[in-house]
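Just the one chain here, the form predicted on its own, laid out as structure tokens.
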Amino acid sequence: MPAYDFIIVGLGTVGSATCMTLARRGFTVLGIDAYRPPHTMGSHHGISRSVRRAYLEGTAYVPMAFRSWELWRKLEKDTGQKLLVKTGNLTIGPPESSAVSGFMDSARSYDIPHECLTPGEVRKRWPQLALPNNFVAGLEKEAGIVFPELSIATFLAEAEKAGADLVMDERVDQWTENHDNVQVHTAKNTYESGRLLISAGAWTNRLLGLPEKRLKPKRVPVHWIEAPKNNHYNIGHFPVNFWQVPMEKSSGSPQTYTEFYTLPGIGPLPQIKAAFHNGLVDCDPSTLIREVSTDEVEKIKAVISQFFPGLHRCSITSEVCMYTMTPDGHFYLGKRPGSNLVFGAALAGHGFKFAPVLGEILADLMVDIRPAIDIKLFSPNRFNLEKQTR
């Protein structure tokens, strides 16, 4: 039976990060997935994902932006490929709304380099986008890109360079966890190491055994639309933008939002990518549906046609992948409850960009080291104490 020092099951965003920061670190690593990553059957694929680090769902978060921005930079130097690319980063709102606000004051707190837009101003900049006169913008200056699929190849190749073993199209079955190793099962065998960590995206919560409803996975349909040939939506011209704006609601009741985002096209047959944030539907990833359908897509051009007038008329292909959510929106790190040697993962929809640090941080846990980054909001032992408190 082969043994290890840590086995990683799942190999997308947080898996492959983990997997190269611990062979790096001298350990023998096993990485297990279920397909062949890059992939696009769970959340790390889709070409783009934007990176930043006025972080406005909590300036908990805003350390690890930090510490993941070096990281990216460094493991460019490493490894010679262009993962990062800056092109500012808008966030669009009414004033009041928690996007923009929050955006505000994580930039404020930290001193990142930032400007607030009137919808004149924004207009001026940027004709592309169509702000409602009662919306304003919070630009990060210093934010971009990143791409998925290339980093997680150079998490990966660095991994195996450093001596990690990876096992491709392999589906682990169950662990089994005893005093002092676990075991883990595929249809084909049985492998041993000290640690292990699941970080299998939507299968996670089946794996680990959790809750049914503790790790969530949601069904996101992307779109990507033909960029004109002006080069006005192309990066370099664009900036990644997210919007939050104000739904419909009745005298009384608390003021809710539409969330979507697009990001600027790339390459030399540019498309722009565009999806809801929020608002998604629950579905299990075995039977998961990956057509969009026709109202899915009449969705994002109704979007598109109020505030991106230049695109309405372009033609848009479409395709699925999944948020892992948890109960609070905040990612899930650590030991997973009643266990010594297994850790969990799941980042909630909104993890690739800190995938470096979130490899270092994790490596960490998992050899009984303090992270430099105070984690506490993403412990596993959380939704265990709120349920004690009731």
Ligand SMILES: Cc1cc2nc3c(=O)[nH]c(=O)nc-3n(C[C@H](O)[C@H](O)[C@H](O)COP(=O)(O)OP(=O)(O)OC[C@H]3O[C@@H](n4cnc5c(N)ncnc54)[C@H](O)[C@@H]3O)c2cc1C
The other form holds:
Amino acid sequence: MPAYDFIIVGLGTVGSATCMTLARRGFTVLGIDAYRPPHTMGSHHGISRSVRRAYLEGTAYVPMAFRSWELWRKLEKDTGQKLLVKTGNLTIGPPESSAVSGFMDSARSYDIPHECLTPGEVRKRWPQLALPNNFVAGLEKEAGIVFPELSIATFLAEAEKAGADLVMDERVDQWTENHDNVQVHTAKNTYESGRLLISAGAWTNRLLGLPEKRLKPKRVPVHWIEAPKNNHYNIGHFPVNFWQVPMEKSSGSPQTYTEFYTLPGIGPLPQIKAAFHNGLVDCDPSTLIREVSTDEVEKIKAVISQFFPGLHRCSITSEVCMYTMTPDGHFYLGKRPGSNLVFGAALAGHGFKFAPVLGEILADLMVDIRPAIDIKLFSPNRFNLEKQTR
Ligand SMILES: Cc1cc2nc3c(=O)[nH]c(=O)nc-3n(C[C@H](O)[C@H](O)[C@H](O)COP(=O)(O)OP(=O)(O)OC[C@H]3O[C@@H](n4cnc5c(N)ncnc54)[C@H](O)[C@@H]3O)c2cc1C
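Please move on to the form predicted together with the ligand, as the form predicted on its own is already shown.
Every component of the complex follows; first up is the chain already shown.
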């Protein structure tokens, strides 16, 4: 008999939620992390993450978004923690942009309450935002933000309460699989379980032994803009906003877009968070450059002064986070091709809002229950199978 039913490597966003779910279902679970989550070395730091249900990345995510919202609220009830706050969310761009059309498709297909606002209507409600005249904004009022560090600490506290063993500051180097168990090796120990989940964020590709760059870590500079102390950019006065802005194009070439977002300030020293969502560079998580260059700051300043004129002269501090991108931008969830006992998860830069439902889905998969939500879109088998050798 293996010592544990399940081992989870990586106790960040998806690992901590899955650990909690499996432990609450009565399984023996060991969670291992190279650091001590929540921390600033991976993909989950930075105080806020947007949560929405009118999902511009595809209607397939909407049922999952509904279930996740329900589970965030349930976790708040279970623990007394305030994890999710409503702020409203604007998706901004030309009407034909994939962001605005994806938002509208999801909102209409699932009757999600929403409004489609003209630039004038946006200016009236939020004079902080300067939309070009040919843009529109999809507003989902019932959207908000979750607090990632507090959420992960809560998942882990609940996991421990339900009996999970958690090992921190111990890096997993490799794993081996026999026909009915898995061994997980660190510099200090070897652990054994019936099944294994690798939820190591930007390190997942290497640890799962996937073909190079199947799951690509990307470096994400994140900027904190010191807003005027007038409350106009704080929660309650300023919605989450995501922009898709057409780039200049030469005739005959397809239209491309710059994507960026800002999130409202929280607390007495309001700092707005701003970052680009595309045009990111590949990185190696182990040698990641964590300093942000002057050029990178100038790039965000350029969009801020164009679309948020009131923030033009504000000072900016910056840090670095990471995405783990898949070739098609959708999640990677499920059994590693070629393996019967080892599972993997990667969230393609937009997964925090789904943490509780992903915990539920992965817990189902790991005990051979078909998840209630259709997850075909996220199957590891959708990529070229033959190339997946260790
Ligand atoms: C700047 C930024 C903004 C974002 N905004 C949003 C948003 O608004 N809404 C949203 O839904 N999503 C957002 N995301 C995406 C979301 O935060 C990520 O998709 C999510 O946090 C990824 O979770 P993860 O569990 O894969 O990785 P992580 O949370 O990084 O967890 C991975 C864990 O694995 C551990 N680990 C790695 N290697 C090993 C090893 N060898 N042994 C043991 N442990 C190991 C790490 O220490 C880490 O704790 C954003 C991401 C970034 C970077």
